[in-house]
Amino acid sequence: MKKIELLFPELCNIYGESYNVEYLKRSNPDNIEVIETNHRDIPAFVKEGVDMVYLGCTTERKQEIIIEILKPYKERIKELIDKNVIFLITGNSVEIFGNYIKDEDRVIEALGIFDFYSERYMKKDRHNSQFIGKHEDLTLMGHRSQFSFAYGEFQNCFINIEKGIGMNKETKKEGIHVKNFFATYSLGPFLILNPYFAKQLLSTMGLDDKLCFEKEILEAYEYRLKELRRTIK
């Protein structure tokens, strides 16, 4: 039986990105175990083995909350990431990873895990985009809606972008992969918008990587990519 821990879904649930860890689970019903972990409550991945740990957008101020909720177990988390454990990390949470977010005069320090920081712009427009990029051999597809960039090198980036904009409007880098550990600006349900990555993820875990309703998500993603290679810019 594998384990995915969903962090939080009390606060990071804002695009339905919960659906991510639902979508692999009904996929595999019978091999997958989901651990839900209130905020309130330490992470299964502290005091026990799991295979997958997943953590969505939130706003703001929770953003913050989940930070310093974390800061305690960032060797743990580097560990784990060491040790290849899948972790996939979505929307503003992915800010949560870089060294410190710039809030006007304000300088939250984040967990510092890989080297980037990031910028909040809540008093200029919300900057919405959609994006189509390469990851491996894979062609992924992404939508943002933002207060806020990322910065920095992103060499070990997750999607090198085509059409759309990265962790800023200056790269085409977008998001993280080091090891197993995916993260992406991407909001709502990454997996069931790229299929053949939830593919990749089940594989990984040692899973079938049979989709639920297969048939029809890989002919929605074929129509999806074909809209958007038309529409983005």
Contents of the next structure:
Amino acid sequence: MKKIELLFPELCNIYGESYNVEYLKRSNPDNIEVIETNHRDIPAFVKEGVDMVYLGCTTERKQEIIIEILKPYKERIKELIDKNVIFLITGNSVEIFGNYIKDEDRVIEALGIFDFYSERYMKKDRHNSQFIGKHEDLTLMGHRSQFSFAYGEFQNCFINIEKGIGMNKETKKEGIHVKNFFATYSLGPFLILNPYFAKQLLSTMGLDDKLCFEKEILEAYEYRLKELRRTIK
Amino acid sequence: MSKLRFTVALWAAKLSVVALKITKHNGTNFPGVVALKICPDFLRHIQKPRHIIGVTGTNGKTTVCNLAIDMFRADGKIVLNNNLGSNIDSGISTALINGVNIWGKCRYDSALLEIDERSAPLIFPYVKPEILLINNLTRDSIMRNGHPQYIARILTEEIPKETKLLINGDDLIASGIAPSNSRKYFGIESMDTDINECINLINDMQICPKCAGRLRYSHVRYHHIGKALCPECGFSSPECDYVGKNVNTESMTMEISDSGVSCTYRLLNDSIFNIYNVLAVVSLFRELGYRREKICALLEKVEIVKSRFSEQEAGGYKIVRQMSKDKNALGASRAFDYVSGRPGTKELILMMNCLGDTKHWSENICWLYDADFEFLNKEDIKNIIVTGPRAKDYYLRLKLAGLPDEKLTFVEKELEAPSSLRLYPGESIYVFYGTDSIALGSRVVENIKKVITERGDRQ
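Would you mind generating the form predicted in complex with its partner chain now that we have the form predicted on its own?
What follows is the whole complex; the chain from before opens it.
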């Protein structure tokens, strides 16, 4: 039985994020156990072995609450990354793992696990865009809708952007990929948008990579990819 | 200089009004766009009615405004409004342009303005409502509105300090807006359909805004709408000044009490959104000093605008146009919940695609996984036709919601969808369309009627 920890679904489900874990579970219900961790509880990954940790997009205020919750477990998170535990981090939760977040005059210290920082632009219009990019031989798509961007070298990026932007408007490097730690600014049900990556995660966990409603999800993916290739500048 | 620029802007806008009338293009924002282009702080300078009522929030703004305008009209009062235009700064400008003569003198004593919550920073510095009604604050389009807490923050920063708020007290996000402003709350005491825990995918108010403790709901109506208490710090939903109770969807009535006196009012529609809309309008008219009996009488003379929800009969079938704003998961969930609870056999056409998005990218599908498609997994929903650019995404989402293939039909083009109707005797056919597809939705309804006629002729 593989254990997937869904961190703080009451805080981190603002664009359908929880469906990422739901979809993996539905793809292999007999071999996946989902542990939902409330923000007032100690995360399961602290106490026991888990095979995957998921953290989704959240509001700015809740992002700061989560940083404070996770700070005591920073070393444990590093240890789990070193041990090849899968982490999937989507939306602005990627910023939690950087050095700090700037919000006008405020500097919010983050976990500092990876060497980059983020900056919020709450007074400006929200940035909306989409991207097509490559992760190894997979073509991935992403939706971004955000108030902030991240800055750094991003040598270990998750996705090399073909069309669209990366962690900020000046880079084509998107997200973070170290061992089995995957983080992306793309929000929402990333695994439903990208079924081939969902397959990869199932394989990495040592499970059959057959997806729930595989025919339908691959057809929807191919349609969107064709549509996006045709329309995106 | 600014006065001169304003005058030029006003005259140019007035000229454009005339041009639009000649070319039969009424109801656009163009005059406001022209005025703001020439004079960016046009709203500061234009003379406004003495009394302004604003209506904002995520869902129900248009319905509440239309009801209120119709009730004023039934009472012989004409109020300046923006119900033919938009609710952003250019729409508000257009309404105010229509309210002044060419010398800039305002011809109205009162205005009722629908105000887009996201546009607050462009409007509230210059337009200061006496009363601002906030119907609710829920998740909307991700791309435009971000999340409801962000909108709450904007409104808190922008609402004029002197504005009195009239807020849905059953909405803990809305009720926390602009805490230093004077306010009254409206809410519904209890309903037969209340539950103890949220069953929706969206619940944006799970933690206490004061201490971040987990909120406990005594009852939930939908999503975060209900009554909550924080067991850790004692924070709770506010006491309401206007209290709805004994909601009866058979007699289509609701009691509303204020100041210890209760009165029974007519409901205009049995959906929960529209029950709240009636409560909001009654509360507003009470705040304006209307007697309860007078409000009852006025409510008898109004209806909900047909573009949002309309029913018609054709060849023994009921065809229902059901607005479901594109990329608004909460609105879709409410519409799904409402339709699935209506009696009788049903077929649905889902076509609330954001057609504008498909011109420059692929519509963001996140909202599909926030919306409760599970409500559509009901015995008496016999066939769901998914169509338009997002048809394959709808198909997958409905399968994940538990619907079997035999209840799902994929049709690529919207206008061809009616041909796949199965037409069960006496059924209702619901067409779910979005703000982007109002006209297309009407054409689909026409095609449904043709299909009904053709198949009737063949039998």
